[in-house]
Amino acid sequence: MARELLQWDGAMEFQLGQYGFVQEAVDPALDIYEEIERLKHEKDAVLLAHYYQEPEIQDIADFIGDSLGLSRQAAATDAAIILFAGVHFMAETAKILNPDKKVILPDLNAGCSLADSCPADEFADFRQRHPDHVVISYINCTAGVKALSDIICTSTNAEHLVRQIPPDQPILFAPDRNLGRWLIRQTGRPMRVWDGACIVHETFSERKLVGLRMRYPDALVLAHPECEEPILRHADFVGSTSAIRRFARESEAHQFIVATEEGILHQMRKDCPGKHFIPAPPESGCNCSQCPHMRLNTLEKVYLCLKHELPEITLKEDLRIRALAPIERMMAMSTGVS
């Protein structure tokens, strides 16, 4: 297989062929689950998967979680190889935390619409215009944006972190405008917010959600704070994917309408087989509550990625060090947050 050096936004370097993932036919008679387990053991590899991955990938992962949980696992692992079944900013974060470990991603094209909405050069200009502001950036951003930030946050710990900033300190929040606006309402803190958004969480239809609530009057609406305000107004609970999962597990209710990427429903149904989980509807008739970037990863790509240890993510050391500082600050400020 031909290999060449590719660049992504000036922040990452990958060693891979032209397709973004390993091109190789997989024998249909192969027990791919058994082979992945064998390779993990043989190569001393750990498989981290986000809740938004395909159910079959979640089922073979060593750890499944949201951004905060995955960051903690990446920081704590002693495995030689981290195979990250997620999107590029997640694998990047793992490499920032583990410079001496090999970090691989099943498909190089598994990007993020939210991260793409905040190019590092434009964000640098934005920050320069507000030099007196402390910069809190959502983890869904590139290493270049992380390096320009003071503190990284996730949807799990964002409110906790904002409340620790002194009241007289102005805040600049990036890149998700919906999460930023929700934090302003929750904390009462004015913030300058970058105008970025996630294509999945912006697609939910208020009109259809109201209709669904009429069909299921006993159902509770659970929403991610990346959703737009009209959706959040109807929510009985707003929280990160891990918080949504925990709420449903602990609630006495038996029906839930879930407004986030529908991959989380796999774990929720496993947690509570007697409960009914309904994905919130998008405005169109498509499967728009599935992230097209997350779904680029497949079981076959996971296998081939582990077999060939490609694509591999590398970072220039000066960038990695600058991006590491705000992540470590987040970790230190997030004690007790789960």
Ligand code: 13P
Given for the second form:
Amino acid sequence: MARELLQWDGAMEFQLGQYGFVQEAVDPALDIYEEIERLKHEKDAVLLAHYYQEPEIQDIADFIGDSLGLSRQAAATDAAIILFAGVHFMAETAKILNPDKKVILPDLNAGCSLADSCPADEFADFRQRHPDHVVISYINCTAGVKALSDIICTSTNAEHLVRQIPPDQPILFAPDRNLGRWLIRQTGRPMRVWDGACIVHETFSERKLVGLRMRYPDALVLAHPECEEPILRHADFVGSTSAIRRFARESEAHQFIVATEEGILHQMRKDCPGKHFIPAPPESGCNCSQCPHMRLNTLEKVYLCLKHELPEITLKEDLRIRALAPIERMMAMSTGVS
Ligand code: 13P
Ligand code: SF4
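Previous: the form predicted on its own; requested now: the form predicted together with ligand 13P:
The next block holds the full complex; its first chain is the one shown before.
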């Protein structure tokens, strides 16, 4: 992640290289919600937030969504500034789609274990060893990996995209082994899969999930396809964050055990105040169903990011152009999918 010494206003310097976010004390008397609203209007900024952000950030966002919804919003916005409350690859995707807009991320350290599990140079070798394969990469990857891919997908449209590949065309899928395995099972298509994973979705405990099901026999288990196979086997529904949210809204059931980052529960509880949502238990005693990368963003950092328009996402133009093509292919191949 490129970080550099940045000048602000000719007077102050923020060494983002050391911290990755703006260091400034926030006046405790400040109405931070009101101030963020004021700055959004003054600067013509739009605040996009992923479902995994903490509830207070979701509550001030102009749009809350999954990776596909947020990419579509980023592609469609007229705002001059995109403040992305999510992780680095998401803000980077917004920049790939919007070279002329300023894209800012509250904390540059907000990475992704899945993206980290697939370094672009190793992926280039992998791809070279399988030149006849079409490369489908999950959006949770760096611009470098996107630039080496033919089609980008998200958990919302992955199955839809795989089904459009001619049956005799070999497929290479990266970087999530769990999503890859689930897609193979759903579509019956063999695929060569990169061995990467998400630290959050791999922490759920099958043993504890079975125990929870016994305590709540009427509860349905809803799981994200980034979860491991043993968890997915217990799921009544497998889908992206937006699909999980929609399923709970439309279901007749009243209790749900949810196996994904627990930030999604905020919108689910708002959608259905009468229903009971239980986060799936991680193997350890700590609250590991929170993504440590997503949770680096705080309300204070969102405010300071907007105030100083830092840290900013920048990309080399040749890399951006190469990474844009597979994202545009995804958009074209998944119109109408939500
Ligand atoms: P979706 O937003 O596609 O549901 O993916 C979840 C995720 O892990 C994002 O990092
Ligand atoms: Fe990456 Fe997993 Fe966090 Fe999503 S939840 S941003 S895949 S580490």
